[in-house]
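Form predicted alone, single chain, as structure tokens, below.
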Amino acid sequence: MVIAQRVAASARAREALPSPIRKLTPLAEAAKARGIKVYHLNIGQPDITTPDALMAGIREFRSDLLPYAPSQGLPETVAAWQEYYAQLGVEFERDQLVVTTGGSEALLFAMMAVADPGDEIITFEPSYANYFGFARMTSVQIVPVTLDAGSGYHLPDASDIESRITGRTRALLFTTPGNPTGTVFSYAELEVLGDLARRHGLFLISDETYREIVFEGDRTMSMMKVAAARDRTIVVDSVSKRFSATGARIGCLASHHPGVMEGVLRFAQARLASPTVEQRGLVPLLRNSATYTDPLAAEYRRRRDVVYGELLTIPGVQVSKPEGAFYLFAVLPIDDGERFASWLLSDFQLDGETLMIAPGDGFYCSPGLGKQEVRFAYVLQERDLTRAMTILREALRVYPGSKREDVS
């Protein structure tokens, strides 16, 4: 008799990391089923209307056939990305750009283009949590450099970063404006990263998906403007947040490095193509981006001021003022962020309402860090954000794991 042997999933599959942003969704759905209103501050899903020009471009698509786009991207979309960057003061040739299926695919392509399995990429924690997931998928090792809440999550001394560089290090990976912190690195900080990369023969993977959402200062910043690092910089970009079009799934990878771009194009050919209709619809937005992004940044600045201002008045909360994006990372007077976030959904309500937040430890690679930190995504209307902060204040007052001496 033949006995069928149980087959096992790969180690890669077994070790895949759950999203710290989405893993509490079942609790939120259960709360809603009980009739509780949930304010979603856990995920970067803007509530701002997607520009009419994009929706019109999608609705007006007329064809008897919905074909593959070229693997590099539709010619008019590649040209629109070129024009977009030229408006920032950054020039790319056509073969230095590949349209990707969101910024996520651009990040995967960038990691695979610079590192082999077992190689290391340095990033700064708290960090965009999906970096850790992408590293697992590509068998790359993430080496974290921990940022200090007291400095507003800005870069440490260059020596602290340099101490983490080994013979297996291939790149420095960072995002500015930052997710989850809202920190915007200065050009002086970018110069430090560029100098380290040049001296140690490293690539720079610069995640610039929130570029225009800056509240004070330059909204055209890019690592590509650091001349000494231009030959080793890979820009990862996306339309999701700057055009409030997260479902369009269109991003971009751009680099002046021919070897990187040759490899990225081969990766793109293997996955065939990015969405055809959305690529067409985004062309006019890329060619006139400031029309859409300037009001967007102004709106998020108002929302930032609401959340930051309210948090300053809650006893025991430690918070730095975000400089960009639409996230705020705060230290709360609690025992454990995940326990608190779960409790909000399963055991707490204020007049039939509660809120959903993202526990902070999921944004760290180093075990044990971020237990008292949480991320707020201020993607709701100001009145809803004000109400959410009222709910938070009361929750901290009655939460069993509160540091009561701080919240009484």
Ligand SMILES: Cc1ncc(COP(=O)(O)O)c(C=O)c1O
Given for the second form:
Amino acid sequence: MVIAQRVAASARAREALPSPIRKLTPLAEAAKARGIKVYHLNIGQPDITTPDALMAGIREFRSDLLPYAPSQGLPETVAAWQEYYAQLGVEFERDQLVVTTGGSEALLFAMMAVADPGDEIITFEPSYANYFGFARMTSVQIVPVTLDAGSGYHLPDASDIESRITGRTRALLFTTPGNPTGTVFSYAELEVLGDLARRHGLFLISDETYREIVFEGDRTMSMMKVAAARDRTIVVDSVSKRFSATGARIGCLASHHPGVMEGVLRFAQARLASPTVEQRGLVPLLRNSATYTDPLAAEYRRRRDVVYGELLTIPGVQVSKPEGAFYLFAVLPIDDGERFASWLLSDFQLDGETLMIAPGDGFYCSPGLGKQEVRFAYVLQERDLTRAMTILREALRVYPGSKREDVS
Ligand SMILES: Cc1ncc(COP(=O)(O)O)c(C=O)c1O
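What's the form predicted in complex with the named molecule like, now that we've got the form predicted alone?
So here's everything in the complex, that chain up top.
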């Protein structure tokens, strides 16, 4: 007789992290069911129209068969990424690129290619929250270095980073332009990271998902251009934000490190391929990216100016000017960002309208940090952003957990 054994999910499955950004969604749905209009500033889903060149490429795909693409990527897409990087001033051989299923897969591949279970990767918090989730999936330890709102979330002294390096540290992982901060690291900062990596034998995983969405100066900045760190840099790239094409699920991993690229190609072979039609459709965009990203960056810059300008006039709000991406991370005069975000959806409205924001603590790995911070994603038209800021101003005036000195 066979006795049924209980089966339990793995510790990895049990400990997987839920998305901190989506957990307020049921409250937003409930608000909408009550007839309240919700301005969504909570997620990084661009509203700007996807370039017609991509949509036309998808529509015009004619074939009786939808086949797998090669694991590395369609030859024309790999060539288009090569051309894209050459235009930025960085040369890659064909075997130094793998097309991935979004930047997300590139991140997962990069972490798996540099770190074994129990190894450590240093990152900067506030950080893209899914880094913590990917670290759980790969059994890698994230070691956070906390950035300071007062310095606009720029890097601290090299010694503060160095003090977190141990015998198990394998890489420095960072995003520039930053999510959730909108901070763009300068070349001087990238050189500091490159120097640390060289001296301590570390990889650099440079998440450049928001490259080209930069408001001042060089829009094509990249860790790849720091020559001294070229041998150890792994670039995580994506078309999602740059071309307003999150649903295409196409990204890229690029590195001059042969061992990393051999491993990454084997990972790619195991998952077979990335989407065929979207890869093909993206070729003209990659070949000519500035045509699409110039107006896109200008639009986000105008929106940045609206949100930043409005926040500056709200008492008690501490805000630094975002330099890129489409996020703004602000310190609000509140007791707790999650409580405030929930209250906005459940208990507040201004003439039938409210807003949804992302609580700041989900972007920190250190417990207790980010309680007064929130992230705004300015993925709405200027008029709606202005209205959302009016709603926020009024909400902060009446919020029961307000820490504003002028509120009784
Ligand atoms: C910093 C950062 N990296 C990577 C990603 C992953 O994007 P995707 O998988 O759509 O390319 C995102 C998405 O929001 C992001 O903000």
